[in-house]
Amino acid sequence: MLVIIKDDYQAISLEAARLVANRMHKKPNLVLGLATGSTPLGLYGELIRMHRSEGLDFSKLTTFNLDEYVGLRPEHPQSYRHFMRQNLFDHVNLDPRFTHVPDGMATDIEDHCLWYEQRILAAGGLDLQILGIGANGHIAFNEPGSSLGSRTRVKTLTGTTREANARFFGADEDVPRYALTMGVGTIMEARELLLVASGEGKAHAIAASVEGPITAMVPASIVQMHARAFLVIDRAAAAGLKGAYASSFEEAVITRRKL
């Protein structure tokens, strides 16, 4: 696990986008896992800027999103398909045929989850998976207590998660209670992971995930076991960490060479 600590949200967005763009340049047909939520918005904004001003090419990419609310149509303003169109898909030259978001309206959820896993395998597996982290340590919608070997499935959202998402809906009763999500095991099969986190509200989860024991009660802690996991966090999110960490990918590479 490589932890990069930057000064603020803008800095982590730039650093994370640099990594994603680097992988896209190296492999134009990259299979990229995407996340929703407020944290990756800066990263997506920077990728859009790179596309417009530097010619960053998305045309050969295949994308898979982590999750989607059960019961929301793709055109619903709070669906994750809508989120991705609004914040990335509609602003770059992605081929819509190769963008995948779980279907919250699937009539046979179990069959759809199996299909989603098969689509990832058919694409050659995830090259790079972008992740956020919840205040309770969840990744995607794998809530505390989720199996660390889990696959894509339906999950019941905790009260904490529903409360955090309530600001996006008109009333508490409108907040979905269930979501389709990639499993922890699915996520861990990605060749590389990029987790971004910002703000003091994530400090406890980051400390538990980076320096605490690996436990299903903090699903993000499994990232410690990944051979190529990158965490890009700001100083507020890093407030609970005790170790010494790098401030850029270049610094981390130089330090490793010295060792």
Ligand code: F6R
Given for the second form:
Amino acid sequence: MLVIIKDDYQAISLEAARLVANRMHKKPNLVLGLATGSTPLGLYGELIRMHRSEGLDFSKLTTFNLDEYVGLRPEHPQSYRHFMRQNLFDHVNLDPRFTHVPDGMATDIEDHCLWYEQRILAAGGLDLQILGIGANGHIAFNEPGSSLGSRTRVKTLTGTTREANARFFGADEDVPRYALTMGVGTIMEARELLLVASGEGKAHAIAASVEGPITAMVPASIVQMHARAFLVIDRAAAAGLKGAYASSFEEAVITRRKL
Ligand code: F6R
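Having looked at the form predicted on its own, could you now put up the form predicted together with the named molecule?
Zooming out: every chain and molecule, the one shown earlier first.
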């Protein structure tokens, strides 16, 4: 796990986008895992800027989103498919046929989850998975207590997650109770992970995930077991960390060579 601490939200967005763009240059047909939520917005904004002004090419990319609310149609303004269209898909040259978001309206949910896993495998597996982290340590919608080996499935959202997401809905009771989510095991099979976190609200979850014991009660702590996981976080989110960490990918690589 390679932790990189930047000054603020803008700096983590740029650093994270730099890593994604680097992987896209190296492998134009990258299989990229995407997250929703507020944190990756700056990263997506920077990728859009790179597409417009530097010609960053998305045409051969395949994408898989982490999760989707059960019961929301793709065109629902709070659905994650809609979120991705608004914040990335509609602004770059991704081929819509190569973008995947779990279908919250699937009639046979179990079958759909199996299909989603099979699609990831058929695409060659996830090269790089972008992740946010919940204040309770969740990754995707794998809430505390999720099996660390879990696969794509339906999960009941916790009260705290529904409260955290209520800001996007008119009223608390409008927040869906269930979501389809890649499992922790599915995420851990990605060849690289890029977790972004910002703000003091994430400090506790980051400290528990980076320096605490690996436990299903903090699903993000399993990232410690990943051979190529990058955490790009700002000072506020790093406030609970005790160890010394790098401030850029370059510095992190030099430190590793020294070791
Ligand atoms: C969204 C997702 C969630 C978020 C997490 C943090 O696809 O997988 O795990 O990453 O809830 O959300 P924000 O970034 O809004 O704080």
